[in-house]
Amino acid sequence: MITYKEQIVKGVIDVREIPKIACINDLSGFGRCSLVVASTILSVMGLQPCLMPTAVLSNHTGYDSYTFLDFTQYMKPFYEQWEKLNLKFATIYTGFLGSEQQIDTVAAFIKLHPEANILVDPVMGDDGKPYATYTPPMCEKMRHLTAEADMATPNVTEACILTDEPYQGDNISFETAVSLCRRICAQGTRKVVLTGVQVEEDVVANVFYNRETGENFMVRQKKVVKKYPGTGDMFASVLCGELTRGADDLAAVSSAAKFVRKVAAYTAETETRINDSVIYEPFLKELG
């Protein structure tokens, strides 16, 4: 990814701007997840989250009920108005999109803006099945868009899907993640960063691969037995805030994985139920 400093120096940027990040996300009022988790963590880490939420929902979709506000009609509007305001961006950080319609604004979005860097997080499946809303047309779609992206963070179940690979479960080699990761890459991705790969029975670790280069590497964190909703895009979030600080790939993702890590861990330690997310609060200060 061009960095920050490096947009400044070609004149794309005003130095005396604080780097601005499209997030496209829903936004879910409770549950620490989404929009919510990408705003105070991109805030704290001294960037300028611009949100685009796709839905607005009262809590997220794991409780037993919640209220939903679809965005789509709105989301063109949203990104003419920024257009009518000359807005730069050092990067466009996408993550749950829900129709094919919202798959294409994005990608007209990011046709605008050849300045930013492109993190697309493809929030399809989990657990070897996409969601109930993916379709096989959405899943096309996704594919086209994650391929524009300069990194996708995919988990083991959509780098399934994005590939037509046979998903196998969460537990599989370096090697596997690797060629999974070089098989999306080959669709126009430079960079994959592929989360959740359980490589040991109480390590579960992120395999990066870079098209250009061909380098990877695996950060590897003991396992935390329980899993919480929002942890990826805590995941994505500080990894893009790191990138767009300028943090090379090894220190981006290492930072975003141990962040992740240590929040688990703590919050399963406390009686916290599991659909509130992790409790990441008084570790923010972290990442300033």
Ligand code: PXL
Second form
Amino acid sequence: MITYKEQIVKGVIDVREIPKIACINDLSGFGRCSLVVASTILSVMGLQPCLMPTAVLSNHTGYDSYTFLDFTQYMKPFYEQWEKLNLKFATIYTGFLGSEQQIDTVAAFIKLHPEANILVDPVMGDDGKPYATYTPPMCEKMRHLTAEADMATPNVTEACILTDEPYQGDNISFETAVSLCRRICAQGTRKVVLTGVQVEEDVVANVFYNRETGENFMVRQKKVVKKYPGTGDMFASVLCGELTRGADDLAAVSSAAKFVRKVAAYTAETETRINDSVIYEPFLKELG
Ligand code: PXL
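Previous: the form predicted on its own; requested now: the form predicted in complex with the ligand:
What follows is the whole complex; the chain from before opens it.
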């Protein structure tokens, strides 16, 4: 992954601009996740999020009801207009994608931007199961998209789907986690952070692997028992911001893990409904 500084030196990014990050994810108006989280976090980190919705929802799907507008047909016109404006991106950051066609559209957009670092959060499932909308052909396409990534951030479920490994729970050892990361990298991905690895009863870790150098490490955090939606989006967004600003991998993963652990621990002490996600607003300025 080349840093923003290197992109400037190579002349692919204009030094006078605030680095742009193309964020491709759903827009859920309420529920602190996806594009809302990406745009607030990246902006407070001094970066310029450019938002491409994949779907527009009143609130995320964890609630009993919601409205849903599929945005697939608008995505190509959206990025063609961005091409007219000659936008160059420091990073392209993808999250929830809702159909095979959307994954194809995102892949075509990425091809137009060789200057950009690619961060793929392969949102496909949790707790051993793919999400209801995720068909086997979509999983296959997501595998190809992830192979294009400079950095991918699957959880254990998603890593198993990507590698055709049986899921045997999030409680796997560091060595098993690194070998899962290595298998993902064997398909093309440059670096992987495997999230939510339960290395001990009350310890969760994010496990990193770099295909080119073989470097690996884990960042351990005391587990917060309550599990909130949107925290995966917060982790990937902070990681995206840190890497774009030029942080090294260990610093970037540590910062993202620390932020998510902090907001989750704070929220767990309140009566906040699980679906409303974590109270992260008071802590945003610490990312600046
Ligand atoms: O990552 C949380 C999230 C994002 N987007 C949508 C969701 C959820 C969680 O349920 O439904 C549409």
